[in-house]
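Here we start with a single chain on its own, the form predicted on its own, put down as structure tokens.
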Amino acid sequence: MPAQYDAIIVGGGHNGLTTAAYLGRSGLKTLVLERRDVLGGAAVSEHPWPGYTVSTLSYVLSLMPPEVIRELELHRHGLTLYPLAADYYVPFPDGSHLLLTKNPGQAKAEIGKFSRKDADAWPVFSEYLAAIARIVRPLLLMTPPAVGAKSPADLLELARFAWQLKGLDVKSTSDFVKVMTLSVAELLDEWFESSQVKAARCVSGAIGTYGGPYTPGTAYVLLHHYIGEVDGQMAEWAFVRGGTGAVSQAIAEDAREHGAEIRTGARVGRILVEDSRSVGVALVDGTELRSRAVVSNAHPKITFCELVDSSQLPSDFVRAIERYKSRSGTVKVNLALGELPRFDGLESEDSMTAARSFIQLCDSMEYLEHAFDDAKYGQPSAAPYSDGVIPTVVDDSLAPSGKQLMSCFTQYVPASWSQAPHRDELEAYADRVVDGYSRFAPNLKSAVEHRQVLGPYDMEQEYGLVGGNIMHGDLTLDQLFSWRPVAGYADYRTPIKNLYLCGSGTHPGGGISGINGRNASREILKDLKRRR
């Protein structure tokens, strides 16, 4: 049968999104089917309460590049950004606090509350973790090399690899192997005395992960977080007008206006594979699509464990897939407010400015790893760790008027909780972070008008996200780069002739990025290219 498309992509959240923009872009005739009602995946607006536009999964934005918002022209198609007013609220027991702005002697004040020497070492620390991000970030935007392979492609991108690494020296060099190696305390540790600053940064590096800040490799993870940039700052985070879910319409306008045909309620069955070649796509209720190429923003186990037959894929290869690791213990709560959070201790402009910015429930490393030490051993977290922010103080077009929205970020749950809805557990530790939050937000809790919960077992059933985990598998130093998702198949490549994979589980991993669709389009048009 004749291939009726260039490329079928499975899925439609906004790395597969991006793919068929930049396919689009390229002249090939382009499919997106997409399982749920609604595009986006996890960055994702939805309506649970009338009236309400929720983020429901991711949250904010800021690691995607300025190439991608510049190339697919989604600022054109609607995509407006409101930058945090700050970087960090942090409260504490004894009722003092942290805020944190990007105004270097705002903050070197805030810090000298509690350290003279961690006020000298922030600016520093900050500079320190950026040039190693000037390094990291031209990495993310290529191709990982199969490192140990001898064929002249894949020794050219070593080569490649390896000019990119030439501005380190014996001191960078040094720094880097630090920050992909050690645990966020350790890193910390080094630099910082005190508590409280070592509470505003760590979370950071446990944020998605499902460790705490002791567990070795959490640094990178800090990092991770530190490349991103909005509007050309690095370490800039960002609120996106009508929710994470307009990100992904605007790139699904740009792949439109290209060619490319979008599909909802369409859910892929399986993918036809013919000597060795996929051909195209089956979908549930039967129907066969034929294509060139296959390309699969779903999760890496769930395109080679649900979508293809085992029988069809090296034994080795099954086997890396099948250990690779996809937990998660988050727990996203998002909170419908009658009024805006009043926090004790600020006066009427601070609290605004800590409205506007990550509101943390953490007040030292030791709470944090705590946390994720009662989830470790089988417990939900008796004082859970979250990430807030009111998206609604900069954003009319969420809530109605005079109401406001809190999204949550949460943890720890057990990963074993991805099994099964725990609902009753889950609204009672829904209930201990309101309750944190309380503490020195004391109107939040009557201020409640409409809960949502969600919980791994929602996140892996509902969107696709194995283990609940919203990276597409764990950012460990074992699953980036060359070793993402699987070692020598990191060039978003597979086994399977005209099988390609786009979404997070591949390199450069998660977050709203466009990176993975961007650089995934590029090996593809390559090798459609070569078979014409």
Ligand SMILES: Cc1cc2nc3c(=O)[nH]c(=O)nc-3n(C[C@H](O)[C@H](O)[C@H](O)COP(=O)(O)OP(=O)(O)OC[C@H]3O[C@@H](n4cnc5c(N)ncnc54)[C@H](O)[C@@H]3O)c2cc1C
Given for the second form:
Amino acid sequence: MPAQYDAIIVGGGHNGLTTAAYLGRSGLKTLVLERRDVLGGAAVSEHPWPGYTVSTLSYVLSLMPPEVIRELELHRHGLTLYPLAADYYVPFPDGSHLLLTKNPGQAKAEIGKFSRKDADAWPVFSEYLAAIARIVRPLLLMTPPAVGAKSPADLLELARFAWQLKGLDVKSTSDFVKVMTLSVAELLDEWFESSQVKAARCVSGAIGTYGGPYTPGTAYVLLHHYIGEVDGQMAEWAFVRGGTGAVSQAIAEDAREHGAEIRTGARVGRILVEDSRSVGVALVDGTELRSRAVVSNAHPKITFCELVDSSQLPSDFVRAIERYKSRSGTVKVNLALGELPRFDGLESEDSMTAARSFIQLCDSMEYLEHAFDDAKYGQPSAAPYSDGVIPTVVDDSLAPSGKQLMSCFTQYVPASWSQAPHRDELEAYADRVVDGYSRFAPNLKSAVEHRQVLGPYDMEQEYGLVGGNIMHGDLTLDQLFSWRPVAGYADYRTPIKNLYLCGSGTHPGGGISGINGRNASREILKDLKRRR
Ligand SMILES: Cc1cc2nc3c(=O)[nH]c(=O)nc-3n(C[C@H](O)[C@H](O)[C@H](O)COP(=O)(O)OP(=O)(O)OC[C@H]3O[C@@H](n4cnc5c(N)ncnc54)[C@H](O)[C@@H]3O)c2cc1C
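Given the form predicted on its own above, produce the structure of the same protein in the form predicted in complex with the ligand.
Time for the whole complex; same chain goes first.
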């Protein structure tokens, strides 16, 4: 049967849609097949309660580079961003708090409440991270070379990669290695003395990670969350009008405008392989669709352990995919509130700034480490960590008039909870999250009118996030860059000809960035043009 499409994309997450948009812009006939009834994958807005639009999973944007926003004309397609007013609001049990904005004078005064030394170190540390981020950023947009491969083409790619690093000197090389290998706690201990400042900073190293702040490699996770920008401001985060699903919708709009066909409620059951080449897909209802290329936006484990017959793959590749780490202790708690939480001890102006920032339930690095220790030894955190935001303070499209939404990204439950619903225990855990915030905002508990609690099992079963991992796989050094998802296959190609990956299980990992889709489409176009 002749190919009906140039490319079929399995999955309508934002990276699948991005791939479709770029391929469509190059004139390819593209079909996106999304299993769920709604597009977006983990970048999705849904309506769990009448009148509310909730960013069910992801909740803020930063990692999408200006290149993707500009090239796909996302602002023209309706993307509207509201930057957060402050980086962190962290209340402490003794009644003090840290409210950190990007204003250098404000940050200095605020940190100075706890340590003058740290107040001086803060901007230097921020510049230190920014300098490393400037080295890493261009690497995100490139296809990783196959380190160790010896073909002339691979060696040329390696040489190009080395050229990208020409700006490194002895000092910056050492900084780079530290950030790639240390725990976030070790890194922060080198820079700061105040436990409050370290509490504020350490969470970015553990977010979405099945590890605590003392776990080696978490300094890189901090950097991963520092690399983004909003409107040219590095490390800025923003709410998306209409929730993060609006990002996916804007990308889908661009893809459609460039000829892509997008179907929802279309679950792929099998990727068809003939003579070691993928030739299309079969939906679970048996419909077969043929294409010149198949691109999987699904998690690597779904792609290779469920959709492809493993006998079609080299056995060492199958083993590597089986060993690919995709663990999580994340629970998302979404709250509909009858009124804004009122945090003790904040003046009204600060109160509005705090409401428009990341509201952290984590008063020290030890708090976060204990929260992880519980999960590591098989129990949900007795005192969970939470990163809360209240998007309704800037976006009036999300809730009925006078009502608020609070999105709480929380950790940790045991990774094994991805195997079973643990419904009652999750509700008890969510009670502890609400109780934790209520210690600082006593009106919160009675303000809760609706609550949605999603653990690793829900994330895997409903959203295809294997193990509940928010990034399609742990962001550890062995699973980054040329080693993501598997050494030798970091260039978006797979052992099966014409089958590609474009999801967060590829370089540069997870987050709403669209980079994986942009990079993958570049490689697919190279191959398809060659074969015309
Ligand atoms: C709780 C949570 C909070 C997060 N917060 C943030 C945040 O605030 N900011 C941020 O930048 N990132 C955040 N992230 C991470 C980010 O949302 C994800 O890394 C990113 O959205 C993944 O995009 P993707 O397109 O690569 O994959 P996905 O969004 O997972 O898309 C894959 C798609 O493939 C579909 N699919 C799977 N199998 C099939 C099949 N057989 N047939 C058809 N379709 C299939 C799935 O249904 C899904 O729609 C968060 C993630 C989670 C879970």
